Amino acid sequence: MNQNLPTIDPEICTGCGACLSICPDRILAADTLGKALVNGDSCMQCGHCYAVCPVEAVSVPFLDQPEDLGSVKIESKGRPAEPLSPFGLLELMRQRRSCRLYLEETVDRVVLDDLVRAAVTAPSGTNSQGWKFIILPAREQVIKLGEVTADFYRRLNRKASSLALRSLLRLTGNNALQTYYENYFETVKKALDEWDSAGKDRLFHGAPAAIVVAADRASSCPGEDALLASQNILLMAEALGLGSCLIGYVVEAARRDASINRLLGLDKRYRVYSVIALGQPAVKFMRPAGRKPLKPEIVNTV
């Protein structure tokens, strides 16, 4: 039996055809009695056939089956859950804020594991699921990542402080260092000074835990996959009462400094796409804030 393919019990299958119509790889067919059978080996392993079967005739040995989370009990195993109302989902998304003020209280490892389990329910290109999650459950580990990141920005600021180097690069058409100097140099310098002189954490904002989301560069769309998974983490964290914040400075450093990947145990196949600070928020937001007005553009085809 090929463990990478679904299996169908002919004694249970009613021949309704639901799995045949939903299979994206078209590897299912009907036998002479109209019952489903596997007729190919290019399975995407999406599990649609299992999810749509009304009589549970399909098995997918290659997929984990739903289980209780460590911090939240799933009440709907084996049957569809009541969907969250559109209003409830919108409220969850509106209430989530980037938290930059945390309590020192540690985050239970079970909760961090649950955030990753929520992350992998996200879609991924061709169902590749080429992501990787690195949990930093202790403040000491977060600080270590912060220190390696700070070293990168110390070196970058030394380069950016050189007018001669910025001018030379601009003559070659490379304005990146000048742009960094104009937009980020002073902010980063102040943050580094505060960290070195007073231990003030302007990077992770004192968060006691973090999750790094990386993805396999060979995936069809690794960046999109990682960021969709990251959004799931952010929303689940909000639902569990945790504060969260995306730390873009670490992502930018990881793209240019291989020592960060080595610290995280990532080989060259993987690229870091998001770093999420997590912890109990030290502030309570009383109401959702709005967003800048946005008018979507409409493409009218003739």
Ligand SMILES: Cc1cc2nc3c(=O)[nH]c(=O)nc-3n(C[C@H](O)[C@H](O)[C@H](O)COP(=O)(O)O)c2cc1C
Given for the second form:
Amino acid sequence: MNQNLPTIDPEICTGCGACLSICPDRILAADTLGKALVNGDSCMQCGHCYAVCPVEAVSVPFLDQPEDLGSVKIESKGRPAEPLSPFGLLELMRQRRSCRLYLEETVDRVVLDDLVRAAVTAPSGTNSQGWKFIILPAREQVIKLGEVTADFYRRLNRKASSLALRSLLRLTGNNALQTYYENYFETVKKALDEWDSAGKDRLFHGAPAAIVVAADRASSCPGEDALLASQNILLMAEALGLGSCLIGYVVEAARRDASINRLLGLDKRYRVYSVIALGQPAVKFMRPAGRKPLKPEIVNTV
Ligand SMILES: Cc1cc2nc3c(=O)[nH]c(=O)nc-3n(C[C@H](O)[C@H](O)[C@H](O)COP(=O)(O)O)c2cc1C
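Moving on from the form predicted on its own, please list the structure of the form predicted together with this ligand.
Now the complete complex, all chains and molecules, led by this one.
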């Protein structure tokens, strides 16, 4: 029996056809009695057949069952859980702000695991789920990642400070170093100076924990998958009372410097798409700050 395919118990199946109509890979059919059977092997393992079956005739042994959160006691086990009201969801989204002030308190490992549980409920291209989460549960590990990142930016700033090199690269049509010089050089220099002279952490903002989200480059949409999972982490962190902040500077460094992947134990197959600082917030936002005015464009001609 192919362990990567769903199985259907003909004794239980009532032949309602729900699984047949929902299967995105069209690998389910009805036998002569109208009961469902598997007649293909190109299954993307989405588990929709299992989820839709009213009598639990479908088994998907290749999928883990969703687990409860480790950090939050669920009083009533009645399923399905109450969905968040649209207002509640919007409030959660609005209240999530980037946190740049953290308490020293460590974040429970159970909570960090819960964030990953929330992450993997995200959709992924062709259900590839090619993401990888690296948890940095201790401040020392966050600092180590910060130091390797700082080394990268020290080297980059050394290069960028050379007018000759910037000019030479521009002559060859490569403006990247000049653009970096104009937009980031001073900020990075100041941050490095503050780190070296006063131990001020302008990169991770003193966060006691972090999660790195990487994805398998061979997945169909690794970037999208990783970022959708990252947004889940940000929202779940907010729901659990944690502060969070995406740290794009590390992502950029990881893209150009293999020593970050090495530090994280990631082989070349994986690319880092987001790094999320986490911790108990040392600041409470009293209200959301709003966004720049924006009107969506409506297409009214086809
Ligand atoms: C891709 C990305 C990278 C980011 N990188 C950083 C970063 O390196 N450091 C930082 O303090 N904030 C970073 N942020 C946070 C943004 O500055 C923040 O989301 C934005 O100012 C809006 O504020 P809000 O998150 O509080 O709504 C990043 C955000 C995104 C989406």
